[in-house]
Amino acid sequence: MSKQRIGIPRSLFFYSYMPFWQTFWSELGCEAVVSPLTNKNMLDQGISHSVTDLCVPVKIFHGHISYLISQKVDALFIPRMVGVGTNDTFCPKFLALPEMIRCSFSSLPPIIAPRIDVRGPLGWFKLCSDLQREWVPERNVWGAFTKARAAQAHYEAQLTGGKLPHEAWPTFRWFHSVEQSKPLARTPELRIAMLGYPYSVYDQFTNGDVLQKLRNLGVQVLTAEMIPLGKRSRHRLRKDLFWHYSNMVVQAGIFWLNQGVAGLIHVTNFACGPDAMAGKLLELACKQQGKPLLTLTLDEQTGQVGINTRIEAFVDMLQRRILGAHNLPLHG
């Protein structure tokens, strides 16, 4: 009997929970088919299957779905992300993702669309039990669940240890087609926090591979996922924002500013409503501490040349500030 092939798009929830779901489905005897790295063809496919006013990450998600359909997977895994144990929720596009995909494609394999609104291990176990009973009733859920939790815990420990997703979990690994240039030596070493939603920060096609560019410039890059949840939540606002990833970005920004980073880079997406508030709060936090902020707004037309120029200028400005030029503006 051949394995059931579950298609998992490399987008949106992928960068936060991929180790859990890949391990879970694999341990249940399924084949987890992960779509490849985002590329121009996927973006074009996503644009052709989605409505105009969607943000670019959701259009890219459509592109990944189109790829998985072409691979003739037996089912698509598109969870409805509602809550993960914190007092906030995900943006409306996450909440309506299964329906959005059903309306965007004329022919689809079955969609596995669990409602993920869980608190604690028991909530996750009940969710996994429901999935196992519906999709793989002949297998036992306990072993798959415990191994999935262990994989996710290992992944998060690697991130808080300072690694990036592609260094912490093999599925995230990306390969560069050109040889990387030797990082520039900078004295003292610049520490810059790069903040944004994980599917924008870690998708190198969407952001022009900013992470690697910064490393090539000799910068130590810090992200929100490198902060343990307990430490990050100590930097909550007097009143939390409504959206999960927005809270994560703002709390991480305040945390890294208190840790003495040279500046912040906020990666945001054009027409992202929740991110507009997060960006303003980051701007105010930077002004209070006299630290520069660079905002990179991405859409499907964003060119790499423009990103490169802004990144290099921002890094040069920070270097000159460290060397004593304190009369420079706060914004790159």
The other form holds:
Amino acid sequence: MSKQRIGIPRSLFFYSYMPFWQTFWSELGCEAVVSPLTNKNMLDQGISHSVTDLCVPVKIFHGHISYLISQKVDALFIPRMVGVGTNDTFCPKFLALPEMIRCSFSSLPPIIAPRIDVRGPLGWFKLCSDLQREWVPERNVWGAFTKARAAQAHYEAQLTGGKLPHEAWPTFRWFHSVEQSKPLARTPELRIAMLGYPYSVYDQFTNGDVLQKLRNLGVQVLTAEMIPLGKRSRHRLRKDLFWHYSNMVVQAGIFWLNQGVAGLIHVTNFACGPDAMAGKLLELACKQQGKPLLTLTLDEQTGQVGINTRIEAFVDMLQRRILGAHNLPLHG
Amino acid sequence: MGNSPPVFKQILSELGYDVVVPPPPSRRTLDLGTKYAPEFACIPFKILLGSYLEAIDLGADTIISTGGVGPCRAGYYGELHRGILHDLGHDVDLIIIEPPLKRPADFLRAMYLLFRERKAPLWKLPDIFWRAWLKLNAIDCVEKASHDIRTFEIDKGETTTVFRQCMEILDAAQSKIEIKEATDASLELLSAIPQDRSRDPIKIGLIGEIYVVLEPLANHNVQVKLEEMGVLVHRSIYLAEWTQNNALTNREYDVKKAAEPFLSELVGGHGRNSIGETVLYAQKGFDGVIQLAPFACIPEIVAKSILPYVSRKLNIPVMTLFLDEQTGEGGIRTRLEAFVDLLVQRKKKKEGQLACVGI
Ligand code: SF4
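Shown: the form predicted on its own; wanted: the form predicted in complex with its partner chain:
Full assembly next; the chain just shown is listed first.
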């Protein structure tokens, strides 16, 4: 029997869980076909397959699916993300993702759509063994499961160690679209937290490679994934938000503000529902601490040039603030 | 929301509070809210914020609102409203009533705050709430009656005028007997409107997010507009009914079951109901469905992306109206007219076919 080919879209939650699922399926003897980096063609495909009012990330997700369909995979892996044990849930669009995809394409390979609402290792194991029993009954789940967990743990450790996804896991590696110039050296070092949903922060096509751009400007970029969960959730709000990623963004914002970063960049998506709330909370938090906030709103037409000028201006401003503070006379 | 403010006013003033009822939401309310709300907050958020600001102008120092557990955003509004109001320098208390079962501690705290300064004795409370409940039901009942009549009225606009009178009558009713009498009087007034029952109107189901479905300012009074075009409109949500089905018990099984094949997961807000109701309307032989939703409302967008599929499968046209502060009266009217035209054509064609089959 030839290997089953399972299509895995590199989009949405996969920036958080790719190592797990990629390892899991390959260890079960399937071929994990991961869609490539988002590109113009995928975006166009995504737009033409989805209803106009959706946010860009979900349109892009449609694009990844359409790429995988064109690759003639045997099945698509689209888990329904409900909860990962953090007492919050995902954006409703994640909750209905399998159905949305089913309604948007006329012919589809089978969809593997487990409902992911798990707590602790036992829950994950149960989920995995259900999947294995249904899709690859001839294999054994235990090995695949432990390897997948190890891969995920390794990945998360790398992230909390300060790496970015493309440095931590091979699938995420990309070729820089922004030219690599020699980074400016800054004294004192400028630290900026860049916050947003992983699929916006790390998808260098949608955000015009802001991360690399910032690094080229000599900035030390800090993201939400760099904070270990335990530390992050110490910065809870009086009432938590309902959505996993939004809590992550707001908590990370407060965390980094307390760590004395120079400023925050909030990467958000046009018409993103949860972000309307999260963004305002970040704004209020920044105001309290007197720190500048730059909001970058992405949509399908976001131009690289516009982003670049805004980032440069922001970085310049922060730099001047820091230097200005250092030149202040010590006595009034 | 909709016609309900007098009821809440009654409860609170009977508890012994000085109640400030902000004027019914207007363009000004919306503009005010829009100014201080995040851009992509939905229209209910903006109207509420605007109303709070208007109430504060009128001297309110405490605001009562409801919470929620998500995943729809509305459950978080109160928290954010509080943040924004404080940031603007208003020193107001926001009492947020959280669902008693999911967040008992918060609920009890809100109740404590709410009753701390009450002047009415404890034994009176059940009566106060019971009468409010009766009144809410009475309002719904009268409104339903008005919708059954408007489509057939001979003089355009008459039902609307009469309905306004009815609301005043109901507003004045306090005791149980008065409420009963006011209801009867209202129904009588309505049924006295001259009607042409020989019309054979097309039937449209109105679905969507509860706030914009109920608040005429947000939806530009869609239901009345349609009815004045001679359409029979069935609205899926009435406040008293909804409260009973959701907050008190959990009785919407048929809607959920109808939605099941198309969307099995609860997506917050009214998203899954929108699908289920569309299915039910199709089964009941309605000519079309209109979905009303705030711009950027996530559960409704999810529903919208699944609805085309439902519409194809069950052969029922569905139109979605996303509403925000920029939605203009004119735009809505043209879209409604176009949709109604389409349905009328379809209906004629269907009847033509049936006639042929008959021969
Ligand atoms: S969180 Fe925002 S960007 Fe992400 S899927 Fe939901 S609406 Fe879209």
